[in-house]
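Next comes just one chain, in structure tokens: the form predicted on its own.
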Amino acid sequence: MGVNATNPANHNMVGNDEKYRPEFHFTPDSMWMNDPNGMVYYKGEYHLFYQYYPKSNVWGPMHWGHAVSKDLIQWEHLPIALYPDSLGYIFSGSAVIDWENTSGFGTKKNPPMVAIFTYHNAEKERLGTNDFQTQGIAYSLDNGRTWKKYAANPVIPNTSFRDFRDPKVIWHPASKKWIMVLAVKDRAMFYASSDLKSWKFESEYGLKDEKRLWECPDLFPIKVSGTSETKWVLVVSMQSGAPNGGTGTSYFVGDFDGHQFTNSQPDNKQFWLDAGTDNYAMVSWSDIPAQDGRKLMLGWMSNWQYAQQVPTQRWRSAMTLPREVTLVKTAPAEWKLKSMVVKEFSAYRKNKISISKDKMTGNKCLLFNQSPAICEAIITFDRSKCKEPFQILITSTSSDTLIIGYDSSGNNYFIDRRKAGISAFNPLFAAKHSTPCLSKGNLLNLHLMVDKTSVELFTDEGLTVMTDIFFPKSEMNKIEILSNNLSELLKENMVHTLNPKK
């Protein structure tokens, strides 16, 4: 199968927008997709479930779509996993392997894959009640290919909260219990269970005077790089207030004892996994083998400000590239996550092009010149010699121009998509996004993943990430560096062309 292998049975809408479909980012074959769900690893397969509406390219009654991969890059589409029923739509959630068969749904020899999700009852919502979101479970005994819903759903009813959703479940070895974290309006609530069926409320965590809606939480332990210390990360996606507007994925670092989460950083400090506008609902894979040991995450590559209006027709939305996150201590009472594209991606590198001085003409340097613009670029430069913004221009034959760069006057990175193509579909789309530079030294390294209509920028050794999408009128086909004193500025630089099939 190819990177985005299609299911011929789903060819139910014909559009002329395949020029926007990325090569290396997961997309649905057709129709609407949003949050990644139920990401779990089992028997050599990475499972990706996702919010899916198979009858339209805008949001509707939610299902769980399903795909699997051997390497996190090439995906095979599978049939829809979970359909709405009399209890409601199937909203976001998670999945685990119940290795000890605590649920009784399988056996220890054939442990069940258990999905935990939110039921959303649209009719009850219309009537104005507060019990329209509840938590349900389903299980599979054949590697996620077919599913059976638990007969006694919902496992957590609800009479008090209009926003009560997106369960993330993990096994907590110290307490020998399953822990669920739920997004409940403006906070996270924690529940515990011994069998995935009966749940007890434990505690909650929130911010003082919080007014934003919390969604898609995640909770996991992670070792601090270079130490024996373990901290806990609570991930929460916010429906507003992200660094560059709209929706975004944030996180807190602290401790969790099986009962309560406490923030280890002063003033309940909150950080963001991505400073761009297009990484929402980012969550981690469950059950990654201990011998692998990585914490792997994936996000929805869009923003609720304009997600339903972007100029694609046959399909809507893509996922970010899968990322490995690590935790580092950056101050006496401060920990931050670093992110980088998973190592598996390097297998798709085709040709390596080193950037030499003969590619420089005045203040310009040609990095890439072919259509479409799909490549991995690693650019290192000396910011102490910058007298004007250091810019990387991605352009098309229609003069669409996306600019990525560093501005020494404000010591920040930026992505400017104001002239990068079609933007009239939403007044908030055409904008320049920026974030502070966190590096201390003069050498800055910009690691760019360009995939036709998206860019993911990794810099500050992974402490800073920016993800933005764009829609050029014609295919982007050229990447250039523009700045003063290029021959003095540029250090080690290279571009990898990419092959969609290994």
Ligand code: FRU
Contents of the next structure:
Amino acid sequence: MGVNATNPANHNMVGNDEKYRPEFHFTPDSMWMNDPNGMVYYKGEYHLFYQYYPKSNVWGPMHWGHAVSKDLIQWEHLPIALYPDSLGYIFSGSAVIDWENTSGFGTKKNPPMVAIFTYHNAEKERLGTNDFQTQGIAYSLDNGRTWKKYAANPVIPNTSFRDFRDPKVIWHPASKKWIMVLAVKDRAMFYASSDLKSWKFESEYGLKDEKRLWECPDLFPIKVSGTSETKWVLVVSMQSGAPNGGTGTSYFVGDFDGHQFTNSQPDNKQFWLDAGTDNYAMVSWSDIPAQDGRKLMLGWMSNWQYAQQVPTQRWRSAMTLPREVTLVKTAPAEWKLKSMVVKEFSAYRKNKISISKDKMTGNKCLLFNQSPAICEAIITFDRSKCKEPFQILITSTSSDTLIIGYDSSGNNYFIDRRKAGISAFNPLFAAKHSTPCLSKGNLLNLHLMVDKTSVELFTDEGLTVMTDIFFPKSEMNKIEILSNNLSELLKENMVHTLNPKK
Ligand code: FRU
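Take the protein just shown as the form predicted on its own and give its structure as the form predicted in complex with the ligand.
Every component of the complex follows; first up is the chain already shown.
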């Protein structure tokens, strides 16, 4: 079974749209998708709900689409979980397993899966009021297959905030309470509850002179790698001002005492989970079993700048690959998240291709020659020997070229999609994106996940990630390295072809 093989679209090609559909990234069967929602693990299944509009390939009245996976890679589509109702569209939110049945919706033996989401009342918005977003809950007693909305919704009414949304709920063992973090205009607000039904405002966190709109927050504790210290990460998606333009996912590192978040870094430092353009609304999975212990995250692989115009018709947009994040201390008062694609991928590696140095000719080395380009490439090179940019070219027979590289003159990584295919749908799409290199030593390691129409670059041991999408005119079928003095500077290169059939 292929990753998207349960999509009827794969068997029933409509136009030439399917050439863009990735193999390993989650895509909706058809129509419009944005943010991941309600990600929760229960009884051997990873649940992925998502913002979904089943009637069009552009944004509209939001539902929660639903899929499940046993390994985070092969997804099975399930019927729509939540439909709009008289209180509004179903905007983004989260889901938890209420193990102790604090809500009373289930029993301790059969704990309810509770979804916490934003109601967006479009009619009220049209009438010009400011209170059209409220928070609602729903529950399922059959592993997320069927849902019942709480009769006394909304659980948090709105007093006056036009932007009041995207609740992420976690259990806070120290205070024995549920904590909700909400994005409210230009800041995060924290609420507490003992039963998921009645909520009390606790505090807020924001930045001075903030002009950007905050969305899709997340809050979680995480051990600092190699220590016994625990820090709290507050994730916030920003509607503008991401490192390479448009929308992106950022985070703050600090402490949370059950009431208030405080940033532990000078000047309320903010970092980005991804320096590419295509990772928005990234949030973490709830209820990963303690014996697994990982912090797993996934984002929407697009950017509001052009998401509704990308050249697919039958379906629109994919999710990023699921990633594991860890926290490291990088300076006396600085902590950063590292990201890496989940280890489950190794089960899908098929052939390992390594190119021996004596086979390299001049400044080019062919890594991969197969259509479509779907692979995992791991490349280590010595940047002290780079006299010109080190480049990895992904090309098609229609001469589309995507370049991923390192430029020693500016000490930065880049992804250049200016000539990678169709881009006329939006003037902001064709661009070269770059981000500073954070590694200190001479050896740089690039870990690339290539899936037909996207590339995810993990480097600086996971401290730097870049996710970019592209739309080649014909399938990409070649990956080459281009650099001066290749046989001397290339230390290691390995490509795993990936096959959706294990
Ligand atoms: C983020 C977002 C959320 C909202 C949802 C609506 O992409 O704007 O803030 O809940 O999309 O679809």
